[in-house]
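Only one chain is shown below, in structure tokens, and it's the form predicted on its own.
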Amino acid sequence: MSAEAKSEVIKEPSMLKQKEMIANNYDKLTSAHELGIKTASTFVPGNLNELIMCFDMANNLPEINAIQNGMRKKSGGMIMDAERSGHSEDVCTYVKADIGMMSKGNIAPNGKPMPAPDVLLLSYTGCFTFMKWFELLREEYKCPTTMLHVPYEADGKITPNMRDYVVKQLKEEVIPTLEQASGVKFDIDRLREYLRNSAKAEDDLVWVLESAKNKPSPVDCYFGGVYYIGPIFTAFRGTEDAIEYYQLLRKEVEERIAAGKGPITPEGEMKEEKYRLVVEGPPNWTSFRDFWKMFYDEGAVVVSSSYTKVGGVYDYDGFRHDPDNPLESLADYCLGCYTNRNLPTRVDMLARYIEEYEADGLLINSIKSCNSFSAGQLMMMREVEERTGKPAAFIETDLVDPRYFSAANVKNRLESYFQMVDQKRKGGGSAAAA
């Protein structure tokens, strides 16, 4: 749970592993250097962990570390550093909470220093900040650089063509760069043997969030779902770790199923579900205990969110990683990412969950500073309203900037929506929030 977390919060033993997976990993990424380990920075979309993992390096995120001091509360005090360095307003808050990080030591949560990467991999996937930020660090560390150019899915399908441009620079560019940091020669059957181990996750994974069709939900799959994805999306994937967290997370749901229990949240077990939502949008995480407080004081209960997908899409067309086409199936895991997909693709993924997890309607918290999310929501709600018959609302905060979380007009917003809801329930009242 997150440094805010109070001390009466339930600890699950899947809580606690995948604590100790996180301590581990950066315990690891700050000793590197005396245990003569490599690094490498990547992103969360499309990052190609278990290829990573192939030539003994340690996988850093820079978004993780911004959302860790966002967490914390520290991300504010970086992004102004940045700002004055020259940075603007409008540039991504995980870049700005980066660059601040890097001007005040580049400290880890442990408080020890992050080593400087030796190899960046830009997976590309959607998000044009991306690159801009790799210019940023490769200008800082000196390092070696490798782009993996993902194609946009235009026309919301991945075709041979796309699949096979892919492939191609894994194998003449980002294998041969990954060789030459690390040090280490690619073996194509390590890479299956991670893959295989990514899908005994994945399949947990999709099973903990679809538990969220009952009723009660067992899980929040928005700020619950931030930490069931956290070791898939991240430095985990493809690890006999992953495989036992999401093994624990399971058996914790089936039992609260078997009890008809709902999720546990920081305020303790969500005891009646009044509303269930789907969320598009990341969630704001300087404020994220107090954010999710919002939801469980009005009884509301996330059952499905876009932003569990942004790591990866598993549940919607029955993606999982295939040892038998590893590289094949490292690039259509790239080209799926939520925000590489189309918004038609976004807005079919939206309705349905809506449908088959009975949601009483659609909730969009739009980021500021986050173009690849942000770009076409209002479009996105009205066509899922029309298609739903379901009522939406629109909030709007930032990721890890402290000055664009207004608590007093969040909590206004929501309790306007939940009384639309009630309306729309008697059959009465309009059925759009401004």
Given for the second form:
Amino acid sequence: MSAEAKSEVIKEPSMLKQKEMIANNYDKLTSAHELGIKTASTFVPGNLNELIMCFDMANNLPEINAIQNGMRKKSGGMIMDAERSGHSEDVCTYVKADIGMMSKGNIAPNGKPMPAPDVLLLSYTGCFTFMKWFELLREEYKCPTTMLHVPYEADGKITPNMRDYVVKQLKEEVIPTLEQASGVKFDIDRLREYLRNSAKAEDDLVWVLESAKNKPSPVDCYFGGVYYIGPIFTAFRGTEDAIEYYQLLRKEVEERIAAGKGPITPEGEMKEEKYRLVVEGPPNWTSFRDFWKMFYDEGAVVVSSSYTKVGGVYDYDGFRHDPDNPLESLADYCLGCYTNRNLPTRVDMLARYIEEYEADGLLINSIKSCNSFSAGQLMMMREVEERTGKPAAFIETDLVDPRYFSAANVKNRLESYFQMVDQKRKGGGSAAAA
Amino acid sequence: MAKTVQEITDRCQVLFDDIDFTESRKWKEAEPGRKVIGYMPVYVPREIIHAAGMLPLGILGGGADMEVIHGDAYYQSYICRIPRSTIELAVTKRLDFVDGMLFPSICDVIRNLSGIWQMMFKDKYVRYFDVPQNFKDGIGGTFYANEMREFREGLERLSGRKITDEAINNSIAVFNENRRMVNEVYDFRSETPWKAPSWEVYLLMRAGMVLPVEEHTQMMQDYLDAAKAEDRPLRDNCRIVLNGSFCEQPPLNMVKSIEMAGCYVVDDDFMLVNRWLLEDVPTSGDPIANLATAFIHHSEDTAAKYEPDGEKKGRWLVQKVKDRRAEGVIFAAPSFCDPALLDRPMLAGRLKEAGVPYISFKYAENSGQMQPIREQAGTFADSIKLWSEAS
Ligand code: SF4
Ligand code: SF4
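Could the form predicted in complex with the partner chain be given as well, to go with the form predicted on its own?
After this comes the whole thing, all chains and molecules, with the earlier chain placed first.
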């Protein structure tokens, strides 16, 4: 996800591969006009990458741009610019980072300006903000905008009405708009082919995520996890590149398991695994490295996280993209993204992770400006504690607004949490770190 | 004997202050088997609840005076106040008589509150009420009609009784009537704002959240009769449209303060459920299909709705300003309210293009300090007056 954050990491082949994929994609995006390629902007949850590929379009994901800017410590200024131009201090900082980036010339990480999108594919999945975000961008770009409204899985299941609604929108709204914007006719067999590729990569991704059940865990499924989900959540799901990336990754993890090794961190291999955690909520990006360090310095590894399910849930109920039912499968994919699941399902998922990965407890990183994740997390925390009997802790940061990351507070909270886990192991202590 | 404005307003005030919902409880107790269905902003088809013989009860948080003790344990400081005070109402058993709760798809906070309800009140009927963001009959319309059918079946299971098409059609007629009267009150206020102060109209509309609809319609008729007859002094106020207060409600004091500062509120978006449908719904044929068509083609615009046409985005507000001969807009939104605050720059942009002045501020349902708001609204009113005198 970020080329920079990996610079000190020992470069494994999968990392090099991902770095190259990302660089190529940015080059493709920033030279789209010269190459005659059309671009679509869309979101990570409900990302219809295979469909976009059917129209030979390049996929630009503004959340990823915001993350990149966050990790490069550029988002703070962008957010302030957006606030100065009338955007509220209370709303999602991804939106403001994106709008601020626009006002600074929309420069991609390769130093070249991003082209204006030819189409905004508003996949309205799991987060209300998306709808307003693209309405705001539409004001600026004045380009065709197509909305895919994905209903909320409020009762923990997909009903035929929900699926039909999404499929109908794909057929009658999204596909015709993409055809028009790209000048390419839709070919469902091409879509099937890409979906077949997706499913292969998804199998390997799930294998990697589930490898954290080993002790020690060979992977970190939060900080490390954001790299593992990179290709599948962004512009590569459905590509041969993604298949290859996950094969490489899987092989490396197999070797780590065989050698009894722990996860790789920015400072090399994590030695002793002292704590196994499940984490709910997105990470903070502006201090990503410092945040991660607070974990590996203490021997804490994240064995599972909900953030690595935000662009698609592949483990919990075994969803795979299905070439035999292409549009229905895209619908089910969107409907099933993590933040589109109701709170009882989210609780169940986290509690099951704690049990299945034999974790010591739950840590919630609550994001100030993200209601989709954050509203209800205190209740979720108590429910998970009750179900698992494992202690939970609650920290508060933000995504890309550096003003809301207090390293000292987070560190204190983590340290007392680890102490609590120790106590719990010794048979005492209560579960209330919030 | 005809009721006076004072009498009607006093009764509304009592209803407004009563966070135990005594009136609704009484309604329920009056006959065995009666059920009450709570709903949150911004819209649910109350006609279906009414047709089931149940009382739709609008829940708009705990208001300015309720102390929130438990609710803060459920919500971080950076989330608006309405979910925490709504939880407080429930935890303190003030909603124990409510048999089901509806959480409309307005934002992620209300959406996630539906999940909290599912976990906390397992024996209650809980429904996240999804409405379409696609406005084509065959797509969004069909989806919505099916959602309403599911809802209808849910209520049938709850009551053990079928809800007939005829019953829904009758209820549609009752709500058509209610909406006509709501619109009459709004029109009356816009025509003669000195005769219908905003806080009175506000309380009158709030009464519609807790009273049976028939009673509310009569109450509005009585109010109009009384208010028209009453002589009240015209003040040198400017005319403004208030926008952004469609969910968490401002303290009543804020509504009063704005008017006292020199602004007649000639339109607002409090309790949009009362005016959501812009035309009468047909009272014969398939009622579900008719309600769906009304939603798709003739419903209010608000931040929680998607505007498919970029050109049209926000134009409705400019139109409203024109229709109401307003001189400015006050954006008043709850702190941390995603829909209102994300939408605001776009609406403000349209106003700017149209040369309509506006100001913005934020509030919480329990905001105490009205001085800054009074000052801001006062300065705004003065500047509008100066501007209109100069032009
Ligand atoms: S999910 Fe959260 S972080 Fe992502 S766009 Fe929505 S509000 Fe922002
Ligand atoms: S006040 Fe705004 S953010 Fe809060 S619940 Fe209502 S619509 Fe959602």
